[in-house]
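What follows is one chain in structure tokens, specifically the form predicted on its own.
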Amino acid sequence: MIVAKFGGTSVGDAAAIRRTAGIIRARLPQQPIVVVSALAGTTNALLAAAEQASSGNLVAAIAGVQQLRERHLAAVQELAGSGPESQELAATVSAFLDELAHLVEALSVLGHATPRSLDAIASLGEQLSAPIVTAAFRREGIDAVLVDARRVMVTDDDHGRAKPLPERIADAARDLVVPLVLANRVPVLGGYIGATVTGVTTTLGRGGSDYSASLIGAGVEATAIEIWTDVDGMLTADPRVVRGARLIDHIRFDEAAELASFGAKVLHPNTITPAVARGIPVLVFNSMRSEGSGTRITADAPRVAVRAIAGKGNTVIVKVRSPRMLGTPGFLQQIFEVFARHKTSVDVVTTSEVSVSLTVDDDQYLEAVVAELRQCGDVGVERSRGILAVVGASLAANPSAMATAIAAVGDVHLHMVSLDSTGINLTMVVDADAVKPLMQRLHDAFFPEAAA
């Protein structure tokens, strides 16, 4: 039994969905469970309509709804034909889009959108794509069956980035999904979406379809979790930024998790966690070149000093300085509790006797965080920063690799430097506009044959 997740570009149009059907047909002996994202660009369009409606621009919002209606109904016609099943599917799609129209009209009256209402709107992308993909599979001779992901992906009620409840998910998957697989059918679920215990729709946050697939894979104890995207696999760097980036054939779980957290776009940062817990291999493939070897992510990949380079901008440094830190037990705990209360994750931390510097990339609640931190000491905020990550399982055991990394940075201002506790990630905080050129320099230093 495997779980195969297809991202938005892999189900972006009728041709892409037909390719996806071919991939699944070839995997029928492996008893696939399919998780799909919304059609490419749909979630952005849904959230744009919500924003337009809540800001008073109902005409633009309704126009956006109409564009989504035309796109999805065109996909239905092309993939499902014109028979009774196609008519039923078109009615289902139209009903979802009628619901969307009612929701944006309600937002225009209220004048604001709540996290719960945004979840109701954003979830419609997967609620539209999953039945379309199911119908397309059936027309291609695959015995596919639609499963409402909200009956499986049970979460808390933190709308917008709900926390999954793994034990409940495993129970639901065993009850609702596994029997279908054992009957030689192919369950198709939307990713990214879930529901509370009481049935209120939630979402896992952007990129959450990968996370959905991994959670379901862990729940059914799958033999593998396949992530199908629009690149050949995980690469030694982002090819949009770095010339000469090359495919990584095999990578360790911990390395992949670090790269995902620090800028690698192929995987959602949470994807690896449920797979690690169950020791399930994660494989990354290109749905446009299904013959490719992809990347295999396991616990036993060979250890190397440097596996890849990652980078990201939009980083903010928060600095807290207080003489009270010196010799005061629990002071750092107080600081981290402030971030926790305001649901703000910290990436990189460095400390001295009387100060601590932290980075965050989600500044939604930063103003409230800073206001509370001022009770602990003097607080400074530095914006327009970025993070570089040099990742390799044997990095700490290879002093020359760390020396090479620092040398490659040269005379660029380093605001923070940190080696993680496992010794596999050397992170460097620099000015945001230095991230891309430094990624190229670091990659050239560690992968010279790729640069040639």
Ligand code: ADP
Contents of the next structure:
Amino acid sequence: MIVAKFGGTSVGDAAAIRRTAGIIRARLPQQPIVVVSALAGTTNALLAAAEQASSGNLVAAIAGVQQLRERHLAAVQELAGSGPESQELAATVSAFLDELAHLVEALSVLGHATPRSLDAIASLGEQLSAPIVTAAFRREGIDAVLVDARRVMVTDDDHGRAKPLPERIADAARDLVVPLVLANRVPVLGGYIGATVTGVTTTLGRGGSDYSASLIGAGVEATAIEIWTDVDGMLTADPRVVRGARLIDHIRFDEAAELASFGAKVLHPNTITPAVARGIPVLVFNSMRSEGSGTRITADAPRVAVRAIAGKGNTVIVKVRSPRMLGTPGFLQQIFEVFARHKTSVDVVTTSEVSVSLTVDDDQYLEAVVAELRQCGDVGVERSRGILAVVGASLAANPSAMATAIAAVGDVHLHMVSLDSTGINLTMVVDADAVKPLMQRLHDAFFPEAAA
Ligand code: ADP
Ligand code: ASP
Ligand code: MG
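In place of the form predicted on its own, the structure of the form predicted together with the named molecule is requested.
All chains and molecules follow, beginning with the one already shown.
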């Protein structure tokens, strides 16, 4: 059994969905379970409509809903033809879009959106794409069957970034998904969405379909988790940012996890964890070029000094300074407890005798965090920062690689530098607008064109 996940561009329109069907047909002997994202751009459009409606711009929100209706119905018509199955599908799709219109109107009346109502809206992208892909597969002769992901992906109720409950997911996958595979059928589920134990719809956080795929893969003990996307695999850097980024054939779980956490959007940061727990290889392929060899992510790729560079912007540094820190047991614990209480996760940490700097991506609760931290010492907040990560399993063991990284930084202002405890990730915090140029410089230093 394998799990094959197709991202937004891989199901972006009728032609892409047909290509996806071809990929699955070729994999029928491996007993695939299919996880799909929303049609490319849909989740953004849904969240934009919610934001417009709740901020008083109902006209724009309804126009957005109408565009989504036209786009999804066009895909239905192109893929499912005009028979009774197609009419049924068009009715299903229209019903979801009516629901969206009602939700958007409700938000406009209320004048604000709750995380729970945003999940109800954001989840519609995958609730729409999964039946469309299922119908398209059936039309292409694949015995596909739709499974409501919310019955499988059981989560807590932290709306917008719900945490999955892996044991319940494994049980549900064994009960609802595996029997279909054993009957030679192809289950199709929407990624990203789930539900609480009481059945309230949740989402796993943006880009979460990869995570859905790996949770289901772990649940059914799949032999591989395939991530089909719009690039040839994991590359030595984001090809949208860095010229000359190259395909990585084989990469270690820990390296891929670090890269994903520090900006390599090709994988959701949590994707690797369930796969590691069961030792399941994660394979990344290009759905536009299915003949490519892709990237293989396993525990045992050979160690190299530098595998890839990642980067991200929108980082906030929080600095806490206090002479009390000196020799006070539990001081850092107090600081971390403040972040934990406000559900804010910390990315990078550096300390001196009397100060600690921490970075966060999510500034939703930052005001409350800072107010509480003031009880620990002087607090400074620096916005418009970004993070770069140089990742390789033998990085710290290789002094010349470390020297190359530091030399490439040149005159860029470094706000924080950290090497993790396993010596695999050299992290640097810089001004946000320095991230892209420095990524290129680091990439040029470690992966010179001539060596390609
Ligand atoms: P999908 O919709 O298939 O999930 P995403 O847009 O989430 O696709 O992820 C694919 C994108 O990730 C690529 O188009 C690429 O720009 C970006 N990306 C960032 N870092 C990397 C990397 N190291 N290797 C490959 N792609 C990367
Ligand atoms: N559709 C969701 C998003 O855009 C989940 C995903 O594509 O992985 O975030
Ligand atoms: Mg993605």
